[in-house]
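First comes one chain, alone, set out as structure tokens in the form predicted on its own.
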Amino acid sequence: MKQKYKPRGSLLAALDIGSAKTACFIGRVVDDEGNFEVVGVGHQASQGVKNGTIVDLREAEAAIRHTVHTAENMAADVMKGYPLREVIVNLPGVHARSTGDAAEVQIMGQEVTDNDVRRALVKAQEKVIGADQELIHTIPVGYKIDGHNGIREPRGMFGQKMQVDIHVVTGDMNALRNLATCIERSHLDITAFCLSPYAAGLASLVEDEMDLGCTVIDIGGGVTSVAVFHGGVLIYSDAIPVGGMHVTSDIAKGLTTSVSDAERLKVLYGSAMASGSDESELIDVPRLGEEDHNEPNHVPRSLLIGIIQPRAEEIFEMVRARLSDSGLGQMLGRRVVLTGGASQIPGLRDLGQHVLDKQVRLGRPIRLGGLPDAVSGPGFATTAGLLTYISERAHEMPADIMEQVEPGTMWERTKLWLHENW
């Protein structure tokens, strides 16, 4: 399907509204395939978030103000005095439902073009909708000519029927909503909604592990979100509804320190793996609600990753239950990506690999020129993939889909109907 890219010198925005940090990167085109690099910058700590909804719309806006505004800051060069107008949002993955369907269309022994392709897409769009989910990605994995499977790119061949299968991801049309009067209230348009784990891989994920088969684990602070890649294409999404700030909860009542004071431990001294010296080596645990520091209460470091370590446990156990129960079998490979802020906790990557029996790396953004190196690892995985996203994917946006769709004369569309409904 051809991709309509945007024109050279084109700025769009990413916008990354997560439990732990919002951040936005401004992308500017530059080449004619629709590539970006990245010109702005801006991140902080999310306000009116909790585990991936939105519970306060005043303190989320202000928190998307400021981080739009810093990017804004940081490209005004390009800019040049022009406020910053469209975006591409993500999608977190407890508000996204993944299903797969097909959808069959006649051909009528004619060459397969891309207004038959299209059609088959809304088609099965058209079935899977319904009255509270809203449609975000349309994705074609697969294509079936007059009952040979197994085609993957059906334009030019010659047919009676194609069959076209699809994954849908649906968003929820409230949480949807409530995301965009957010952002509506900043003075910005929404291009398009992108599923977070789904930016996360297209932002980390090499060629080779998409086609052969990678879970993408998007750790963030309130959601972990789960996409499965094989053949070059999403073919499944889930999330669960716990992340990093847990861990950091845990440390808090388990150690009775502030919260603020658990998240300093967690990332100066935590690990998801024990070692033979943890016992021996002592940290400092301020207490909570005393004021007076000068007396330290010194704590094994075992004590803390004893803390940590069933936390992360259950994470990877949830997914492997997830993963167990999609029922896509050896389409999963033996790979897993892992993204997210909260990814980067020392000895996550060996106890993901025990836990999942998969062979498992950290995933970092890898597709986009011109990023600044604190902006360049796992935690920035989803901002980078959205611009990737709105580059290399948008024929995926079901909208562009329905609106390219070319139905004929009268009675071609009569033809087509009657063939297609009785």
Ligand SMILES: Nc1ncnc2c1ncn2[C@@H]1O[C@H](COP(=O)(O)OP(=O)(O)OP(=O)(O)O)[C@@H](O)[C@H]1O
Given for the second form:
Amino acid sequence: MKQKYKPRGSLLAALDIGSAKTACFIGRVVDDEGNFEVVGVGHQASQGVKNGTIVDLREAEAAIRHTVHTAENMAADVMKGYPLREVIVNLPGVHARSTGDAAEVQIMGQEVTDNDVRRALVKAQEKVIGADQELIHTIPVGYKIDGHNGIREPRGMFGQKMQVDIHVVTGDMNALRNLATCIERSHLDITAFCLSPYAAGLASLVEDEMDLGCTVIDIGGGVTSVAVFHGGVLIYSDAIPVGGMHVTSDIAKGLTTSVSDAERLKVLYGSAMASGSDESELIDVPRLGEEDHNEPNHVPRSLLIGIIQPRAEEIFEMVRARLSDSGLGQMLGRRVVLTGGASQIPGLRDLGQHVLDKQVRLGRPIRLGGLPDAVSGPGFATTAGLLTYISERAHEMPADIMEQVEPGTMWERTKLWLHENW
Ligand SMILES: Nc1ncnc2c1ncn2[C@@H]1O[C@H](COP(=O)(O)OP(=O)(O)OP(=O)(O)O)[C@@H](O)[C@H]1O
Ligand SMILES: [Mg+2]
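If the one shown is the form predicted on its own, what is the structure of the form predicted together with the named molecule?
All chains and molecules follow, beginning with the one already shown.
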């Protein structure tokens, strides 16, 4: 499908409901290529969300409402007093499934049209859909015409039959319903859902990485999710319900301190790799339950690192196992990009490189103009990517594909149906 960019001046809003924070970006389209600048941001600690799952609708709703208001206030001049109506929302990887399939349609010696491509996509996506799953992304990964492989753009070519290979991402119906409930109660309509690690990749990868094969690993608060890009498109995704909050909770248990002190220690002194000086470096750990912070425990920093490292290693090992089970082999490429708030633990890149045996770099949103410093870090890659998705890849929305497919006249339809089914 030809990309239709949103008209200059359009406003788009992204809502990222994470396990640790809820964030909203409002963007305005500034040119005819779909680029935009951020005109409003809001973020706060999430409430009622655990490991990517909503566990308290009311709390989650309150956090969404507050976050959206903050972003609206910042964008007040641009929005001219109108409230935000529509948002693009993240689908946490733990509630998504990634499936590949294919379908064939008849071209009958004609030129392949946009509508033929849509027909093929609709047919393929219908094969994947299950009762408890909703279609989120339908992504063509390759075409075959009369047995010839490797066609990336079939439109305009001639042939008898065209096959499309697709990658479909579906979302668990119940998780989507819960998300929709909190959002709709905040008086917002959902334009689309976008898989979280996919959005993180769209925000942080350069084109060559997407083309040659690259894996994005988004390590958030409660979920580590994976998106594999190849040939410029998303070809695989997966997720595990473990993230930075588990590291914090390990520290709190291991050093007998509160969760908030553990979080602070992690951010200030944490590392995923040991170094020579950690034995001698002492850090102050406030004792759990004691009011008097004047008498903290003094513990060597190596103890803290000794808690973080095994958990971080475990996360990478689980990701490595999932990737190797995916059967993607060479398609995975050599490159890994880390995003998500927890990717900021020092030493994580080196550890990832070691465990995954790939070239690892740290990512952050690189596509958006006007992003304030406070929200330009890796924790906001998903939020930023939601805007990129709707601006550049809206043609991967299943509803869009179905809406635009032209059934043709009754006779044409019957003819096609006969050809396709007999
Ligand atoms: N400077 C830092 N160093 C280490 N960890 C950090 C730092 N800043 C944030 N984190 C960690 O990042 C995590 C939050 O990341 P992020 O904002 O990506 O999560 P989220 O999107 O809300 O959650 P998820 O995507 O898992 O549902 C927290 O566990 C937090 O401790
Ligand atoms: Mg996240």
